[in-house]
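Here's a solo chain for you in structure tokens, the form predicted on its own.
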Amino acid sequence: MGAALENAIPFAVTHELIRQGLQNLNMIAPISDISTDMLIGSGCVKTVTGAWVGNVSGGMGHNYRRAAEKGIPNSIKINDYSNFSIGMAFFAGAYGLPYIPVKSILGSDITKSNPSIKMSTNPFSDELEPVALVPALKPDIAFLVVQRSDHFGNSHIWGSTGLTQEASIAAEKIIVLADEIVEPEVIASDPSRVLIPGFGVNAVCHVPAACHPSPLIGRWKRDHEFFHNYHQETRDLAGFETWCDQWVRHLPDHEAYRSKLGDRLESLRIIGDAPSAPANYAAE
């Protein structure tokens, strides 16, 4: 979750995982913002595989820190990566490689804190040039928020896509959360925006504003105040429990969540237009 980095985070999935009380999850989250922090605080997470868990507006996630330092509500295992090295791990998984060599983490403690990353040398260099061998990551499921999709799973994604394509191809299953469902002809009109073809998608869900409070380019603005309030209200476990009851556990589904947001959500809807230049796909 969070393959598009700070954009298009599938918070609707986060909430549903908490409602269902799933446990022992390995959250692979390059930039998960407060998504993984919520799951940790709810006792759903056993392992965090990623570069960072926190709140871009505030700092380190309080639940993440409590779990890592004090085992509250339960201890978690952390598979440490940099943003770039986890991206390359997805790349390896997408292209069927067992591992991929990187140099950017040399000299850091990541090679020490993550025992799955092995040190080696460049076999094509006579100078024993060091490289770090990062194993491929192949998630069980990739959850994606997209601007629009047809009912076959062919979807249009634009703006910052981060690691969306690499993480999705590497995953065993792909579940798409579409802000809008459109006819196949709409998707076919601009095939270059289809990062993931429908034959690779396992399910398509029509979930408007599934990304709230994160942004979705051309659809929804970032809810800065929501992030700020979460950071303030979750400084202790009791505060998180109260917040989670209010915004997740006591709401039956994402539709109820949107209703609770009310006019606040509507104020985040992007109503301006800044279309790209048209592309001509004519063959003759």
Given for the second form:
Amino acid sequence: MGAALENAIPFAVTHELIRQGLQNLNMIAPISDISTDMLIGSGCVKTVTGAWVGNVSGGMGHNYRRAAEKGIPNSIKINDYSNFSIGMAFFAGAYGLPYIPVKSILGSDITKSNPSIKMSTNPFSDELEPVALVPALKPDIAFLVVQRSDHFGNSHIWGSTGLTQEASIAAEKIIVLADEIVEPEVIASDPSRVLIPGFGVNAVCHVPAACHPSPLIGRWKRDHEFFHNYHQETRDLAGFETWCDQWVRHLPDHEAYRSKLGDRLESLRIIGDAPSAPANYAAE
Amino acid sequence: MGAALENAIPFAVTHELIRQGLQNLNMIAPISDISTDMLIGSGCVKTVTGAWVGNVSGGMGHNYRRAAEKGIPNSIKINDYSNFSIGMAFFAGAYGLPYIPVKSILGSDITKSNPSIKMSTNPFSDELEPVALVPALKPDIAFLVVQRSDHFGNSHIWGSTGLTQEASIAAEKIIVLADEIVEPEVIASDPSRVLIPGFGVNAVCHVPAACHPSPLIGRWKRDHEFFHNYHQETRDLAGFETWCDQWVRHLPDHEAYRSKLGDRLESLRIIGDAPSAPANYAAE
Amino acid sequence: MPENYSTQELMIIAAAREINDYERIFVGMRLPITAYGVARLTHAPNAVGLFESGVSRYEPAKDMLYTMCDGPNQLGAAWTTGLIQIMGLLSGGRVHAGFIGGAEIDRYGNINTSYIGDFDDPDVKLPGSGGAPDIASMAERLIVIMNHKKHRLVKKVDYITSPGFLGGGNERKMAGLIGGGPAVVITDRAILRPYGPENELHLAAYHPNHTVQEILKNTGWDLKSIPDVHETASPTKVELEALHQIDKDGFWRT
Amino acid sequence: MPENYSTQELMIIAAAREINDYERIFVGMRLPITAYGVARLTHAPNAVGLFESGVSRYEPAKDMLYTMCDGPNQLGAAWTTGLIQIMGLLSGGRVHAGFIGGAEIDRYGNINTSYIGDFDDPDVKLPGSGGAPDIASMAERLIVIMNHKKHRLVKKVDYITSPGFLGGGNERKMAGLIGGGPAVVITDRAILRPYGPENELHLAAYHPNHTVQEILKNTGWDLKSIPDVHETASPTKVELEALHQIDKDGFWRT
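What about the form predicted together with another copy of the chain, after the form predicted on its own?
All chains and molecules follow, beginning with the one already shown.
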């Protein structure tokens, strides 16, 4: 969840995981802004596999700190990666490499605090050239927020995608949250904008603004104030509980969440038009 | 050259390399249809690093056979790869991995005939799990045919791209052959369609139909007959010499080549319109 | 021959029968892509076609293709992307079957498209592997299309480009290959399948108007038969109609 | 203070001076992105900005950014792509410099953004690495921005998230790191640079109205000075005008 880094984060899924009270989850993402912090505070998380957990606007994630420092609400295990090395771990998982030799974390204590990373040397070099061997990472499920999809799950994404493609192909199952459902012809008009085709997708859900408060390029602006308020209101556990009741637990679904946001959500809707130049796929 | 496999092959460069009489080249490509065969017949090639050399329409490449079997016009060295394993070698070269552990060539004699590939086992497995270690491959120059570019080299490509991105990022230098030069605003309207941005490009040349006789999606159809004729006419070396004089050596440049093709080239121009649905990049 | 179909048409329809509904298949060009089209029109309307250059399609292209990169194969595709992305579907176990051909195949289904003779000094240099080894090693099932000649179905190939069962038995598994290996070899005379603990190719069916004796004579090893060896089922009316709908010009009819 | 600029404005302009024309720079948010904007408007009009989520831009975004993934950073970008593609420019030696910050830095320029205390049982859990180790290990030069406090500029960090010169000397090179390491540390009091064979951070310049003595008192190790230590050059009129053109609301002026 949050493979795209700071945009297109599937917060609608975050909320539903909390409502369903799932536990012992392993949250895998390079950076997923406050999504992981919410899940930790709700006691859903046993393991965090990633590069960064916090609040991009506010800095620290209070729930992450409480869990890692004091075991509140429960202690968590942290599998440390850098962005590039977790990207390579997804790549290996996606493309059938049992492991991958990475140099970008040499010298970092990530190679010490993450016991799954092995140190080795390059067998093609006569000199002692160190490499870090990172095992393939294969998530069980990848949740993707996309701008538009047809009802088969053939989807278009644009803007920066972080590790979305590698994480999705590595995952056992892919669930698409589409901001808009369109006719198959719209997607088929531009097959190079497809990140993963429908036959690789296990479910497609129509959830407008599933990304809120994170942005979705061409669809929704980022709700900076929401991140800021979350940071202020979750400084202690009681504050988080109140926040979480109000925005997650006491709401039945994402439709109710959107209704609660009301005009605020409308003000984040992108109404401008900056269309891409057409690409011609004609064959004759 | 020919990283996209059977489309967007930079034949204009093939011709110019032959005209300049370059020698001892190492041609690196998964599959590049008859481009490599032409260069071999012209004595330009010392080494072939790739997965397939021939004539996709006709089958065998006669020059490739003559060189590999009889050393005519010169003997060549062949570095065998499969498509996926050369892709992984480019990937390693592009992304700073000294080598990459691949499973898709296990059991194949490619691991025997290519001495640069080492056999090893997965250090993360308790069982003896074999892997083939493929060293990073970094070409000196990558030539890319693109549908459109601005004069800084910011380019749009669509349709299947084979190994274009990995080969380009792995290469020391990138030279773009643009079918059309457009205003920077056209490219900037869709930054997700950029394969490699202009700041990574060393030169951009405006060469319409640089891909002929291979196709370029939305621009040029494939000239099947040209491939067929090449196959017929190059069965012996004298035939190749005649063909090469006529289509390459006796022509000063690609403009003359296009003039010689004349109406035939015009009949290959794609005139239909199958535009991609627009993507909105507006931020407000 | 009184039949209303050609040998190539029979091969295409036999190949189409190897494709199940909803499967993802590495298709390739020519005969296999036609077989894929027939399967889509008959029993496998939800099959998905993959092409190693970076193309995936639901409906087969409307025009005749010479290469997988031709424009008609990309217009209206499900996905146009890179080679790594498409072939990555293989390693993720998302590909059910792949078609490949070859110059030589041996009794354990190993295929040679690289060198006849020694690779250091070959008698014949064949075009090479392309993506065939990757498909052969990783697809759940491999579907091989060959011409049935004694010098092409050989006891042992000079060079294994695309691995079958290697030396037979469980050697393939021991070598770390994740895919299931050759499931079927469709020739212009017969259908062979691996059989028994050695995974040796056996005669599974002989095409109408071909005899077991003739087939043995044209095979480079002592070809055994599976217990229920039988004549290849003739194309049905529905299958032939589907094929003729695709092959409007009768390219495969002669 | 009689000066017509704030400390933060001075830091931004000092950072901008570290960017050369035509360089590709991993920018990050807030102070560095403003410094990048100033450099583009003054001496480095052809610099290129990179953002690890998969964005590369020529002109800085027109609107204030909170994250690199915000819409304004993507509209009109040179490239919107994946993390691997963008960070791959690092390993290809195509990136000249990168900005990073941190909670702790030590005298050899190692940076901690992960754990205060033991990583198994930390006193403080910091957000983590993001892409900082990748940039720190592979960019030609690292430009570090820090607040100058004794507990932040420490003798030895508790955890090396992003490697500087490790234990000093040529340890960085021996560890296999391809980039050059920290070239400069810009704080709210001073500018530090590695100096001598040990690559220890030395005081290179003190900001106007700050004394060497005060700086030493606020540094967690026995900070030495380079031979030609001097006062940080004040912002020029041109530099300040460029900054004010970007920071219209005066966010950095106080």
